[in-house]
Structure formats: C-alpha cells, structure tokens
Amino acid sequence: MSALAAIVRRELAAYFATPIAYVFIAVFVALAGVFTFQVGNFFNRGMADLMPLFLYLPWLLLVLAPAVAMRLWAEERARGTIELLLTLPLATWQAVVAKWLAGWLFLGIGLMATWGLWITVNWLGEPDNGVIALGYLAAWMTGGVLLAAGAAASALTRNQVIAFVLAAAICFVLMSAATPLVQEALGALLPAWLAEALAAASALSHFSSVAQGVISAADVLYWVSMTAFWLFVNVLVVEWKKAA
C-alpha cells in the first residue's frame, strides 16, 4: 500500500513539475467561464444556476481527460522507466490504479478551480446548491471513466500525441454514442445489437440525468463498472506490452 501511495504522490507531483499544468487549468477555467456566461447566455436566461456549465462540461472533459491521460504510460515508455516501475513490489493492477488515481485527483483539482463560478451564481441569486453539487460529482465521476479509457490508450504507445488522439477517439465514442447523429452512423456501420450496446455505454446520458439533480443506482453502477472495465483493459495492455 505504501508503494501504491508513493506512485500516486509521484504522478500527481509530476503534473505540477512544469508550468504546463497551471496553464492547462487556467485555460480550462477560462473556457468553463466562457461557456457558462457567454455561450450559455447566462445573463439572458434570468436564472442563477450552473446548467449552462453542465451543458458544455462533458465536451470540455472530452479534451481534458485525454490530455491528462496521455502521459500516464506513454511518457514511461518514452523515457524507458516503465521497466523500473514494474519491478517495484506491487502488482501491475496496483500500478494502473495508482496512475489513474493520480490523474483523477488532478481532474478533481481542475474542477475545483471552477468553483468561482459556483460562488458567483450564489452571489447573483439563490441556486439549488444540491443540484450543483451533483453536477460536479457527475463531472468528476464521468471524468474518471474517460480517464481510465484514456490511460488504456496511453499504454498502447510511447508517443503522447498518438496517445491523446487514441484517447480522444475512444472518449468521443463513449460520450456521444447515444446521440441520434452518432447512433445513425453506428447503425449503418455496425450490427444493431452492437450499436445499442454502445448507446447503453454512453457517458453523456448518465451525466445529464445526474447534472439535473436526479441520481440513481444505475448511474453509480455505470461509473464504477465502466471505470473498472477500462482499468482492466489497461492492465491487460501493460501485461501484453511487458511480455512482448
């Protein structure tokens, strides 16, 4: 357990080792503000809430999660330090979970940085803070699913740009599989049962229901099971690359 915690601390510190993390968070916060107040027509709606933010936040996560995940394994391979990591006294699944957990905490820090928007809407009116809290929870849990998928993509290559592209493609399918446009395209390319299965695995539908203040056991089960599935895929890829 101490080795796992050490990897989490190491990975989390690595994000802030350069100014890139701070710039990245600043850009994310700025975009969240633009989508909330400008694109979301906050002042024209006459309602003090963060629904405009939660309307666009899944699509911001579609960029944020792959960007956070791309370095998790690709950087280890590029630097040749993955062998050293895998010789530590912990199982492969523990290393995978530790790296994912560090990235998930970084995502949480990015989301926390937007809490100025929450303070602003409370200053301007009387929003339902319970709904806003559930929206942030949905964003963090959905980000965890996308991050796990992105980490699995990162384990496939040593090139971070390729890792980002692969992760973004997987996350796009996960996010948008239930939308009518994508369902029509998938229906033309895939068997009906597979298209329906992908629609059921869509992160957007679960995010949207919780962001509106309604959470169910199905949403929690989705987040837990999908995260576990992609972490399992990540373990398989790392083991496969280690044996190759």
Given for the second form:
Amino acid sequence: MSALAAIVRRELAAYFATPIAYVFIAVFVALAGVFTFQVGNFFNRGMADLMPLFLYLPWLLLVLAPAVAMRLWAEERARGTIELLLTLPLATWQAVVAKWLAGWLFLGIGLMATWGLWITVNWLGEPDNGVIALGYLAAWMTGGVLLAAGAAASALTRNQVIAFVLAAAICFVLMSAATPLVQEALGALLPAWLAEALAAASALSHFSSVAQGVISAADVLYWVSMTAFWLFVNVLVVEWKKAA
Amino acid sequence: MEALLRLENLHRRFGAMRAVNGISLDVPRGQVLGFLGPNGAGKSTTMKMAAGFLPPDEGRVLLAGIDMWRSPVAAKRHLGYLPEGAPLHDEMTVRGFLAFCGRVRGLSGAALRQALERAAQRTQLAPVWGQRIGTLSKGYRRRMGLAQAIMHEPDVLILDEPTDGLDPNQKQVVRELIRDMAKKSAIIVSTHILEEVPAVCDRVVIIARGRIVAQGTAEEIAAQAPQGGEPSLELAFRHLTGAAANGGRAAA
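Can you give me the structure for the form predicted together with its partner chain, which would complement the form predicted on its own we have just seen?
Time for the whole complex; same chain goes first.
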C-alpha cells in the first residue's frame, strides 16, 4: 500500500508543480460560473438550485477530464521515466490505480473550488442541499469514469496532444452514446446491438438522474464497474506497449 | 559462486529484426561485468529485459534466484536500475525524487532518512539537495540516476551507460562509486567507452548483432587482437565486433 500512496502523492504534487493546475482550476471555476449564471439563466429562473450548473457540468468534464488524464502516462513515456516506474517493485495495476487516483483527487479539488456557487445559491434562497451534494457526487464519479478512459488513452502514446484528442473522443462517445444525435450516427455505422449496448453504457443518463436527486444502486454499480473496466484496459495497454 | 544475476538464453525481436539472439550471463556478488558492444548491438535491449521492463520473447531472467517474469515484484526488490540517458522527473527536487523512490521501495521514517543521507553522500549530491532536477547539470543528473539506483543497497545493479557524456572528473566519481558498490552487489555496466573497462570491470562480455562474441578479463580480450600485434582492447573490440558485423568477412 505504501508504494501506491507514494505514487498518488507524487502524481498529485506533479499537477501543482507547474502552473497547469492553477490554470486548470481557474478555467474550470470560471466556466462553471459562466454556464451557471449566464448560459444557464440562473437569476431569471427564480429557483434556488444548481440545475444550470449540473446541466452543463458533464460537457465541461468532457474537456477537463481528458486534460487531467493526458499527462498521466504520455509524459512518463516521453521522458523515459516509465522505465524507472515499471522497474520499481510494484505491480502494473498499482501504478495504474495510483495514477488514476491522483487525477481523480485533483478533479475533486477542481469541483470543490466551485464552492462559491453553492454558497451563492444558499445565500439567495433555500435550496435542497442534498440534491446539490448528489449532483457533485455524480460529477465526481462521472469524472472518474472519464478519467480512467482518458488515462488508458494516455498510455497509448508519448504525445500529450494525441492523448488529449483520443481521450476526448472516447469520452464524448461514453458521455453521449444515448443522445438521439449520436445514436443515429452510431446506428448507421454499427450493428444495432452494439449501438444499443453503447447507449446503455452512456454516462449521461446516470449523471442526469443522480443530479436530479434520484440515486440507485445501479448508478453506483455503473460508475464503479465502468471505472474498473477502463482501469483494466489501462493495465492492458501499459503491458502491451511495454512488449511492443 | 552463486550468481545474483542470471540471464538465460534471452531472445528478443522487433519486427523482423533480431535485436537479442540467445544471450546468457551469470554475474556473482562482488563482480562488475562490463557489457560491451557497438551501438545497436542489443546492449540496451538486453539491459531492459534484465531489469524487467521489456519482456523477452524467449529465455529467463533470475535476480537473486527469483524469476523476473514470474514474480516481478519480488525480483525487483533486489534491483537497482539506471536506464539509458538517466530519465528523471524535472519538476521534482533532488530530495523529493529520491524520497519518492525510497517510499515506493517501502522505506519510511528513520530508514528512509538514513538511505537518503547515504545516497546523497555517496553520489555527492548534497550541494543540489533542494534544487529542481530540471536545473541540474548533466553530471548531477547522472549522479541522481545513480543515487536512486543504489539508495536501497540492491543485490543487483544494472547500469546502462552510466558515464556517457560525463567529463573526466565526473567519470572518476562514478567509477569509484561502482567499485564501492561492487563489494556487496552484482553489477552489470553497459558501455561503448573502452577506456572505462580496465578501470571498472572484473570481467567483460562483448556482444555484436545480439550475440555474445567474446568474454573474459580485459587482458584476455585484449590478447584477441588480430595478427599477433600488441594486445589492445580497442583492436580486439574492432576485430571481434567488426567480424560479426561483416558476416565473418574480416575473420576469413
């Protein structure tokens, strides 16, 4: 366990060692504010809740989760430090889980940085804070799924830009597979059963229902199993690239 | 003597190219083995397989008797590895990076502090201890790489081109460190710098085109120089590796 904790600590510190972390959090908070107050029409709705935020948060995550994930493996590969990491006495899965965990904690910090929105809505009215808490939970868990998929994409390449684009593409399909627009496109390209399976694996429906205050075991199972699946893919990619 | 590092019939291809073609080696405790060969002969590929980074197509790697590819975590506990070019995390401090390596290796508290102090002293890193790795000179970077490889006093040290690109003074520091580590460890040092060999290595293996073409002490190898001339490691090296590279034409 100490090996895993050491890597989480190093990875998390690596985000904050450069201005990237601060830029990321600042942009995230600014965009969350813009979407909530401007685009989401917060003041004219006359409702004390954060629905405008949670309406746009999945699409924000679509860009931000790949941005957090892209460096996780591509940077190690570009620098050659992956050779050091994988010759230390730890299993590949430990490195994969530790890196993901660091990114997930970082994403959590980014979400927490939007506390101003939560304060504002409580100051202006009497929102259902339980629903808001569920919304944040849904965002963090959905972010975890996207991050795991993004980390697997990052392990495919030494180029962080390619890692970002690949991760964003995978995350987009994961997020929106159930929307009519994407279903139509997928239906034309893939056999019906595969398009339906992708729709069933869509992250958006789980996010939306939980953000509206309805959480079920199926949602939790979805987040946990999807994250585990992509972490497993990540391990396979690392092992495969090592052999290639 | 018991071999701490054993390579058994290692093979590795990249596409159609046979990078390593049946290399077997034993390195006992207390020995420094010089692993020589021209660029592209398969030195780094062999080192990567020995360190457990690259899986061999065929063959086995045993560290302290443990099969690297069956029990990788247990085997790697006995390993210190300096990859080619000494890759490091530039944004970390010297201390931060070494502490990270120590923690992953299970060191903590007083044991970690002790290992850090010892590594700093042996590699003379004290002057840059709190500095970011990205700001270090090449000599210090290489010593950083060595420090992480030796800090846990491993049984087996695998050093890929440890003195490449260093000035003569820095080379001397690294050589002394290797000799010092050899008292307790089995060490394999890859290099293409021949002047290095008599100063550091007890035994030499020369490879070309993925095969071992000669092995013995530096003197024994030097005696294989062609045409009964002066024994010379350089002439012998060129003769042995050139012969292999030219498909035996030079030997005929």
